[in-house]
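Just one chain follows, in the form predicted on its own, and it is written as structure tokens.
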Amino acid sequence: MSLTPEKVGEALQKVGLADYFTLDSLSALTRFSLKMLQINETLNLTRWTEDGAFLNFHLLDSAYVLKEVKPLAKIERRWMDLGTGCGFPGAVLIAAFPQIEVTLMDSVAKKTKALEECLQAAGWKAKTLTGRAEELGRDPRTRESWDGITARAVADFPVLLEYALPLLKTGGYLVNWMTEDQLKIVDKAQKAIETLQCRIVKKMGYSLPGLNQSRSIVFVEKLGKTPDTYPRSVGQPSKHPL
């Protein structure tokens, strides 16, 4: 792996996203990435390990949302990267918006422990959180605690809504990355949208350099308090989607 801050900055510059980063934040983001890839040699965090694939499918894919998140980051200060996996898009948010508090959340303790090492390598003070969304969403210490939540490759849309909405404050936003096939499910999620008191405020289409596949980022605003019956117990949202 020959990833460098210069290479990261060049990739961002080509798609017009370099202005969201400083030289220091690019360096920190690169250190985070290199540490994650080093850990990936013994712990399966990502399949994208070559420079080009890593830049495309993790860094750039995460960064395409920055223009839309920037105004939210000025107001919505506490963010969670739900099901963070290898730490993206959370790491990109930390690098681009140092003024917000980002929590990298995953249900697998080995992953969050690894990400703590990555955060330390980057010199970031962001937090990690280990737990199932269904349990955290019912825990009074974490329920309705975040201003914003990002989710990439976590679950189908109705299932993700039940995972994320109970963790969001009223007025907060869920930002969900989707493939073209996943986007088709959005129009079938009206029951979940109504039950969990939210609304889709924007769908943003984009494509990664060199790929023809259409991708989308969907923005959901939480309109009211989540009913006490949600989220349901572990496994129920995925087995019986709303």
The other form holds:
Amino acid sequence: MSLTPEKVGEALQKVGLADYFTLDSLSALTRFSLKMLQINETLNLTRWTEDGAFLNFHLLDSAYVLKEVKPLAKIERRWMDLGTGCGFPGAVLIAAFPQIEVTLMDSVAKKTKALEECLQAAGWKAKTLTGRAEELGRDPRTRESWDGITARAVADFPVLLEYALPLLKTGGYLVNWMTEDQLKIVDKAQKAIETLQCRIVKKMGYSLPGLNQSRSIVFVEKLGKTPDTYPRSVGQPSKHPL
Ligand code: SAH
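Would you mind giving the form predicted in complex with S-adenosyl-L-homocysteine (SAH), to go alongside the form predicted on its own above?
Next comes the full complex, and the chain you just saw is listed first.
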């Protein structure tokens, strides 16, 4: 892996997203990425390890959201990357918006422990949180505590709504990356949308350089408090989606 801040900057420049970064933040993002890829040699975190694939699928894919998130990323806002896995899209948010508090959350302790090392390598103050969304969403210490949640490749839309909405404050936003197939499920999520009191505010289509495949990012706003019965216990949202 020969990733450098210059290569990361060039890739972002080509898609018009370089303005969200400084030399320092590009350098920190590169250190985070290199540490993650180093740990990935012994712990399976990502399959996109080659320079081009890593830049495309992790960095650029995560960065497509920056324009829309910018107005929501004010000082003291708390964001969570739910099911962060190898740290994306969360790491790109941390690099672009140093003023917000970002938590990288995953149920697998080995992953969050690895991410602690990556955060340290980057020199970022962001935190990690280990837990299942279904449990954190019922815990009064974490329920309704976040202004924004990002999620990529975590669960089908109705399942993800049940994971994320209980963790959001009223007025907060869920930002969900989707493939074309997942986008089809969005229209079938009416029951989950009504039950969990939210609305889709925007569907943004985009495609990654060199790939003839359309992708989407869906923005959901939480309109009111989540009923006490949600989220259901661990495994129920995915076994019996709303
Ligand atoms: N967001 C990353 C990783 C996607 S893989 C990326 O786009 O590359 C999905 C991750 O979600 C896994 O790391 C898995 O451990 C986590 N996950 C799945 N269900 C979860 C749940 N209910 N609560 C917390 N994390 C969950």
